[in-house]
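Okay, so here's just one chain, in structure tokens, the form predicted alone.
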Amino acid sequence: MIRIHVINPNSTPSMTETIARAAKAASAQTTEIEAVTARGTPASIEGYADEAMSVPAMLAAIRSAEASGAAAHVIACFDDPGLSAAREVASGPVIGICQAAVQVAVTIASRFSVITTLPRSVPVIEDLLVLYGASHRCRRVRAVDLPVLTLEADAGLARSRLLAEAIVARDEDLVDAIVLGCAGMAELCDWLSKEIGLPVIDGVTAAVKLAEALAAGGFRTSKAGAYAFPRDKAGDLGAAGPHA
């Protein structure tokens, strides 16, 4: 049995069950998913600071899972945030949403655009793009200009509006594959695949489905270079010689 530890950054107990079940129905039977949502962190997250004050608490989950004996995580939010500081305290891989969306539509598509939900989120994806060396296949970073509660607050219109801006990526971009960019829109995947007629991407199935096989693969978190364990600082101040 693979247990797979996805954390949800932000503090919403509902999104954390939404994104449990798309989790789930993308795991193998031999796989356990654990889905947490990180306490006392912003109530959704859009933006820089919210990023910033979702991390402490993302990373005690992680160490806490890791203790327990997860095998791998995912980080359920699109902006990866503290992405790297995770793989720094985490002995198994650390996959984040969009990193993983990303592998995927560049491995079944030429090209791809993604669909978020606020504007303000677009320059953040495309930096991640730019990281994640995808930029270039990407034709445009579209935002349903909708908050991230609001997915689950009003359905109907966050249904009826990321299919329209899918619409108008498919026939104005001339894209192969859509890929959502929110954890929130995790369970629309099948629906706006048969509405638009393109493979439709969700970060948390493909984030599960690549913590799954690298942890079936007995794959780590290298710990020879940027990713090592934190040091352990206590006793630098005495430590620094007779030239300090």
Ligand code: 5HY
Given for the second form:
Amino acid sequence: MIRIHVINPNSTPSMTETIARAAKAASAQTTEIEAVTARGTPASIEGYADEAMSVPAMLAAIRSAEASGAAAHVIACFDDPGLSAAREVASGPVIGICQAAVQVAVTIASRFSVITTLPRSVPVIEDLLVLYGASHRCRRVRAVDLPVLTLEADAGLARSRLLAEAIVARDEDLVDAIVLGCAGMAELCDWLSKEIGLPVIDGVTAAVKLAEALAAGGFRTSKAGAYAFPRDKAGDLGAAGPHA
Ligand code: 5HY
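Moving on from the form predicted alone, kindly provide the form predicted in complex with the ligand as a structure.
Every component of the complex follows; first up is the chain already shown.
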């Protein structure tokens, strides 16, 4: 068995349950999914400050999962918050659901659009697409203009907004796939794909399958460069100590 640690950086347990169901549905028989809710972080991640406030607890969860034998880690938030910091503290591979979804999208489709929750998340995701070298393959990052937690609080409204936006993306953006831009949309993937007749990619599924592949291949995060473990600063100021 390999254990994959799936961390929800926001502090909403019911969203972790949604993520866990999607992760388990995607995982192989030989995979154990350890789904964890970050402690003391924002109830949802909607922009840069929420991201920043979620990272310390997420890093603590990754350190703990490493100690209990996790072979790989999935950051189950489409902003990929703290992804590089997580790779510093982890030995196993760390996969962000945005990066994983984008890698699947560019492999199975020539052009895709992303549909996320609030308009404020659109530039965050656009910048990630540039970082991942995929911005020329994404026609548009769209938003249903609903808060993250409304996906669960009003599932009917979420579905109708997502379907309407996906139809516009299919017919106006002329894409051959849609990427769901929020972990909370994970269970809407198959339904939406059937409704619009296009492949729909959920980042939780993409990340779990990539994590399984990397773990099975024995790949570990390289500690030879920028992803080396954080330095111990204790001796840096010498005998003078921190209050010279
Ligand atoms: C997510 N926020 O996947 C992101 C995406 C978003 O709490 N989980 C969050 O919609 O901003």
